[in-house]
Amino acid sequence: MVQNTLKDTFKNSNYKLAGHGERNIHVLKEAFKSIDGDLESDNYGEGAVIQEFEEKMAATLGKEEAVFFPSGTMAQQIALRIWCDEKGLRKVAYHPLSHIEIHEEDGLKELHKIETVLLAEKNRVIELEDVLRIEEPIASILLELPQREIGGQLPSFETLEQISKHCQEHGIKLHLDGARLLEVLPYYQKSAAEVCALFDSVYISFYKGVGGIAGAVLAGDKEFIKHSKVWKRRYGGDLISLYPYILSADYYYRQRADKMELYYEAAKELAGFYNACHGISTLPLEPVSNMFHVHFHQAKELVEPILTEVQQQTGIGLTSYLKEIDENSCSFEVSLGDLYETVPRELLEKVFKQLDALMKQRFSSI
């Protein structure tokens, strides 16, 4: 008899607590169901489809212009290259767990020969003091809001203002990795434009919290965007048509941009359920966006059977994976979306009652 795995029970669950749903072809079909089939596509970065969306996002982010990219990786490497070229200095600073540092195969260093300065310890966000301690000249600082790899933590808005002022006074360009920018606005109680006003350039993703297929926007002043379009062409980012990404990005942006407060409140509630369970805590303890990490203070191989059993018996999907932190702890990531509100309240309470009971049963004497 084949034993169900954590991934199997998650996939087969009746309800899932996180996300917007499966990323299948339905995502594209839903976005296109009301699109006029005679609508003209974009052509190598030109045309109403792409230009109107870029103008809309520039206005939303409070910047002079914006350009649509097929990927955020491409957009951010280009942004930092532009700021390095402007200053004539190939050195930038960012968090040691930045996406650029740990997920891009050293693209910035290999493709652009840009050196990096790592700010702050891995387990916390960048503070003003970290910036003030930079001794060597740098062209740009990248801040990620929220800092995904440490549970979506955020610096205070006051800290952002202080870092922005310091950068302006010292000729350092400040770039925002705002892949999840919309998701932090409820916590800051600011508009996207108010946050972006502190930064010289901004990147925002359309497949994370928004839930589109793929794609990103890079925004800044006219001269910056002029250079970014040249680099986009050099990177091969001007596909003959990008409209499947653009139209889906626009559709899901309209569907979900105003629901980030709802996702944020849901995240705080869900974190409370996890924190009430024996041997489980969240990082941060109270979420500051729609995302957080769930930590178990036991070994992965001991926790996995418990989660598998809970998911199989309740039909509620908590997670499809566990990430080992060390031999005595593990975790997984949660990002709240449309699915959470579809879960019946009695089932939500049942799954955490059972999870708490099993954790106590297996670990209370350890």
Second form
Protein chains: 2
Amino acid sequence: MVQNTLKDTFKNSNYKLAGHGERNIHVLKEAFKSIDGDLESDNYGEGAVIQEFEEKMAATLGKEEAVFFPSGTMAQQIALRIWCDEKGLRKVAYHPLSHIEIHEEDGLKELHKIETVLLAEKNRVIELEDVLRIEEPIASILLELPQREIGGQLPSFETLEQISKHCQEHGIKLHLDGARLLEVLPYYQKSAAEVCALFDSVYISFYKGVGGIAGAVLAGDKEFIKHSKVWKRRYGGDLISLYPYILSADYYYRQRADKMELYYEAAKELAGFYNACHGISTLPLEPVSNMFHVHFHQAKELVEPILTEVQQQTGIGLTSYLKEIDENSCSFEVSLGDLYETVPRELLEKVFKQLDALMKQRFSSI
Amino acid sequence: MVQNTLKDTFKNSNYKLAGHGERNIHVLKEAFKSIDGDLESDNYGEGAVIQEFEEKMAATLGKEEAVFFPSGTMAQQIALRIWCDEKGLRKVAYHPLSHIEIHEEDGLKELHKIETVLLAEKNRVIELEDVLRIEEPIASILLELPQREIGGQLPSFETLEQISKHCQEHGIKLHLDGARLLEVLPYYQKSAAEVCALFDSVYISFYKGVGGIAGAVLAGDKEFIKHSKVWKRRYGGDLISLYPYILSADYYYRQRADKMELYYEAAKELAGFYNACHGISTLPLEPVSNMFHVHFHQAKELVEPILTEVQQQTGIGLTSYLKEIDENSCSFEVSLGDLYETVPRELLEKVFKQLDALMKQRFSSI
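Okay, that one was the form predicted alone. Can I see the form predicted in complex with another copy of the chain too?
Next comes the full complex, and the chain you just saw is listed first.
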């Protein structure tokens, strides 16, 4: 008999606790269903389709202008390069687990020769003290809200205000990696514009909490956006047509921007279910956005059969993968979306009862 | 009364002589109509959707591997950078009117510090002599087939073979800007693979003759493609989902790859109509692909009312714009596509009869 894998049992489950659903072609079809075919494509950054969405996002983020990018990687490298050029200094600071540092094949360094200062330890967010401790001159600081690689943690809003004030006083441009900006607004109880007001430039993504196909927006003042567009052309990001991403971003933004509070509440509840299980804890313990990480204090190869069994027997999908942290621990990421509220209450209780029982049975000595 | 513009009369014309039709949302809807919504998205360069198309294109171009890019700008800068790194020399050569030189805001220089040697005069294609005349060491030569900015001209196939042989003997990597590669195959009477065999790396586009939404493929040997994927990530071109471009590229490729001969024959015929008109000539005089430029030996402000009048009276669209060359000449570009064969024969003759008559009437002293 072929052994079912964690991935298979997740894929074949009747209900999934996280996300908005599968990333398949329906996502595009659904977004374009009600769009008039006669609508003209954008054309190398010009035209109503792109300009109207950029204006809408600039207003939402409280910035003078905004520009649509195919990716956040491109948008953020460009933002930091512009701030470096403005100061005539190729040095920036960010968290050791920022996207730029670990997921971009060193694009910032290879393409721009920008040096980096890593702020804070890997397992916590950047605090004011980390910023005050920087000894060398830097052009810009990038803050990621929430800090994804550590489960989506956040500094307090007061800390953000203090860092912002310090940067302003010291001629350091503050850039927001707001890939999941909308997702943190319910925790801060602030509008997007209120958070962005603390930053000189902001990037947001449309395929995380929003659940679009791909794409990003970079926002800032007029001069900054003028330079961004030149760099976008240099990078080959100024496509003849970006509308497949723009129109789907707009569609899902309209569907989901107001549901972030719902996802946040769901995340807190779901984290509670995990934390009630033997040998499992979430990071953060109480989520501050729609996301968190689920940690097991056991080896991956011991945990994987348990999760597989639970998924197979209950038809409830918890995760498609497990990431080994070290030989005695593993984890997976959860981002709450539209699917959570579709799961029947009694099944939700059943799956965690079973998970807890299996964890206790296998690891009763802990 | 509001004066009709060239652009308006073109837009409102019943038939258009060039192109495949409007670049609107129908282009996407048409391509996705028959695609199963359950098909999974590509995922950061992985998955059947992207891999199958890359394999198909590698086979078509006769290269070991291929990688799909959001844009040719990104693909080509990366190709040249890889060849420069391989040789440890940041210098390449290309035509003074190549896309890299005039349409990319100096991305190659700004992002890679690559120096350039410009080959040939602006008004002609690169010949073997231009290559032999290069005195300094260079890592790579980029050839654009056809040379778009001069109406889509081509060197002979023998010249290509000689340049290729020279480059191979001198350790210079030859890169093909094949944005319109498919479009020149009928003239050369060669397969794509036969042309590409002369080059170390090749880029082709999916929104010119193919008429897709956007996107490009870069092809070469395994090692080259391995490096390309790293650079694609660095540029922010490794999107979570590129399927809107890939699936539409594949759809329109299947529709049109075999129609390039038809477009080429149509281009020759249409150029003949223009050349028979008073004060008008095409560049090249006889097209060698589906494209050519139409030149008027009069000032733009004198020609524009004539074209506007012809479009308004006949309902046939010739062009939406005129580009001023100098105070005594102007031009526009024509790329033949699906629309040409939809134009009734008698209207075609009528429009050029009228154009010729108006040109004679206004410029009879020439």
